[in-house]
Structure formats: C-alpha cells, structure tokens
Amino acid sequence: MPDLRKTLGYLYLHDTKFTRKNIRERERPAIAPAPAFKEYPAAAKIELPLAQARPTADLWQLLQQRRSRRSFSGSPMSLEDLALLLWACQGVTAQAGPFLLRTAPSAGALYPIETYVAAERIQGLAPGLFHFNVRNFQLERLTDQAAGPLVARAALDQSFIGQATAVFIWSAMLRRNMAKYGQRGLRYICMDAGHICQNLLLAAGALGRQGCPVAALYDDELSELLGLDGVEESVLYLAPVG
C-alpha cells in the first residue's frame, strides 16, 4: 500500500500544520497582496434588484432536504431570483472599518473567492458569463455566448451541468489571502467557497430550486474559459443550479 505521508496531499498539511512553537517561529513567505476587489471597467454592466420581499423557508427543513441533484427542468429563472442567489453567496451585509463584511465567513475578512455565473435561462438577462462585482451588486457582462455547454465540457464533460439555468464558478484571488496566512491560506481559500456554495445551495432549495456542488474539472480549461490566468486567480470549484 503506498504510503499516505509521502502523497502531496499529506506534505501540504503536514508542512502547513501549526505547533505552539512554530506559529511562533514559522517564516511566511513574501507575497505582495492583491486588491480586496476585482471588477471590469470595460464591461456592460447588469444592476441587480434588491428583493423587496424574500422567500420564507425553515432552515431545519432546508438542511433535512438538502442533496446534490443532477436533474434539471430547463424552467427559467428571474433575474431577481438569481440576485437572491448571489446575494446568498457573497452579498454585503455589513461594514466593518475598509472591510465589506458578507453573509459567508472568510478568514480575516479578506474574501479572495471571486464568483461568475454561466446564465442560460434568466428572464430579461441574455444568456452569457458573468462577473460578480460585490461592491456594486452587479454583474459584468464578459462574454454574449451561451456557456452552460462549454462550463459542462471543462467539468469533465458532465452533461447535467449544460441543463443548469445558472452554472456558479467559484475562482480564488490567492494573493489576497497569502499574503497574510501564507503557504496555510490555502487551506482557508478552500474553507472559504465551501462556505460560499453551501449558502448557495440553501438559497436555492429556499426558492424550490436544486443545485450540486462539482469540484471535478479541467482547472486550465475552465480558468481559460473564464479568462483568469491560472497563477494569480484560478477556479476551483462550481455548482449549477436550476
């Protein structure tokens, strides 16, 4: 059996684990910080209705209900359906000194997941990739081509995600972490959009729709999709909803 301490899985947590003598000691690389937010001057950009009245639903019930469904109607959503969606993920809820605090936690309030949406069948909004500018509650037009298709074939060709009327893309602006937790952030990245899907997830079974989280994809194809790097920002992690 090989032997579990020498996969790479292992030595990141082993060398990232905290002792009361090496938080301490522990030298944490230089790594200069990004901007706390990331928005497209250029791009068209989509105002996103604040919800006057929000779906009530019992939370005991949501979490009994809760599973990752992989069947979808085609029903389309409205766009301000999909603004609760969002909010869910990431909307502002609060200020705190320079710091725009949210309904998902995030390790020293730094927030490096960034979220995009492929939207196939939002009501008034034509179908394409979107930025979600949090600032602004917003969305930032990037692309005027459906998506949901080519999101499928980047997440090892899983043709349910191509039904979804909404795929959410979860990126990670690792700088803006790393550069206070260092080589550890990682480990609160990852924290970090698990908290951001799970609300997700919650919202949409309050608006009586299903979503499933996916992890499994080509990360370059994705990330080139997007238009992201891959070294300074790179998807990991999505879940179509519908």
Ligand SMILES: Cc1cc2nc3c(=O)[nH]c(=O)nc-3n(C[C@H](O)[C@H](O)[C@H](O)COP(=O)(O)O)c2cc1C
The other form holds:
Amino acid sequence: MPDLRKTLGYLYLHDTKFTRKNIRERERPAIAPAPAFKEYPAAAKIELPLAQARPTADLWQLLQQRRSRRSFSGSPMSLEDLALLLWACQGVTAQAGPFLLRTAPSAGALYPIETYVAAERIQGLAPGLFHFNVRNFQLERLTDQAAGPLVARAALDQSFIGQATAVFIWSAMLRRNMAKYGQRGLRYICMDAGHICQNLLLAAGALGRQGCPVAALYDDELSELLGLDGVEESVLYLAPVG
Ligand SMILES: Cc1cc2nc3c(=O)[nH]c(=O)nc-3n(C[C@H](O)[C@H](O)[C@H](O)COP(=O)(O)O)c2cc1C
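Form predicted in complex with this ligand, following the form predicted alone:
Entire complex below, previous chain first.
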C-alpha cells in the first residue's frame, strides 16, 4: 500500500495549499498569460440562433432526476437546442470591465476552459468537429467528418459516446489561469470544468435530453483529434448528450 503522502496527487494538493504564512510571501508565478479568447479565423462560421423563448423547466425536478445516462436514442437535435446547450456551458451573460461573465463561474473570471463539439445529428449542420467561439456565439468548423466514434475511441473505447447526438469536449488553456494563480490554478481549472459540465447536464435535462460526464480518456489522443498540442491546451473532460 503506497504511503498517501508520497503520491503525486497528495503532494500536489499539499504543495499548493494556502497557509496563513505563505499567503503573504507568495511570489507572482513566472508564467506568461495566454489570450482570453480563442478563435479560428480561417474556419467556416456557423451563427448560433439563441431562442428568446427558452423552454421552462423546474430546477428542483431537474436536480432530482439528473442521472448519468449511457444509452441514447440518437434523435436529431435542432441548431436552436444545440445553441441553448452551448449557452448553458459558456454563454456570456454580463460584462465587467474586460471580462465577459458567463453562465458558469470561473476563478478570477479567467475562463481557461474551451468548449468543442462533435456534432453528429444536428438539423441543418453536416457532422463534424467544431470549436465554440464564446465571444461571437458561433461555431467554428474544424473538420467535416463525423467524429463521434473517434471521440469514443479516444475515451477509452466507451462506445456509448459514439451513439450521442452531440459530444461536448472541454480543454484547458493552462496559462490563462496559471499566469495568475500559479500551480494552485490547476485546482481551479478542474473546478471550472465541473461547473460547466453540470450546467450542460441540467440544461440537457430541461430539453428532455440526457448525458454523461466522462473523464476516462486518452488525453493525448483526444487532444490530437482536436488539433491541440496537449501542452498549451489539453483536453480534460467531455460529455455526450443524446
Ligand atoms: C469527473 C467525472 C468523471 C466521470 N467519468 C466517467 C466515465 O469516464 N465514464 C462513465 O461512464 N461515467 C463517468 N462518470 C459518471 C459517474 O460514473 C457517475 O456520475 C456516478 O456513477 C454517479 O451516478 P450519477 O451521475 O447517475 O448520479 C464520471 C463522473 C464524473 C463526475
């Protein structure tokens, strides 16, 4: 049985603790920041239609009924519903100085998480991999081949992922957060991703859909599929919705 105190996980948590002593002595991390927004200027853009009349749903019931579901009908989804789900993940709801505040909270309003979608059966949208452009509320097309089964393979061959109508994938831009929070920032990055995923799952429930959070994945394989270098930006988490 390994000594817990010698594990990488424990050492990370231990070495990134705030104490009353170190809180005053901390040095600024020597990590250069990254741009606050990611865009693919050359990619084809798809405007996301944000419905003004959103479906009403009872929050308490959604919380009561939320379950991780791994079986999907694969029924098509409208672009309006996809737009609502993306808005639930990272939609801009207010501005405070330079910060575009969102539906999900983020440490320091730094928003280190990027959202991608493997859209399989979205009405009027040929399947492919897309990046969600938060600032312009657009999808940016990265590929024009169905990617669901490839994402499933990169997620430890969890085949149910390939049956989803859309798979939401989240990556971390480490510098955005760690330039301010240093090593401790990784804690916050993971928390940010968790908030976004729960927003998505509740919103999916409100649309009569279901999903499953997934963190068991071959990190580098999935990063490569998205064209990410796995250093500046690396995948963390995903959720199929169907
Ligand atoms: C961080 C995280 C990672 C998860 N990874 C997977 C996964 O890779 N595959 C899977 O089938 N379920 C995964 N799950 C779903 C959990 O198995 C599920 O949340 C748990 O069994 C509790 O069930 P419930 O979500 O239905 O309440 C994950 C959940 C979380 C929060």
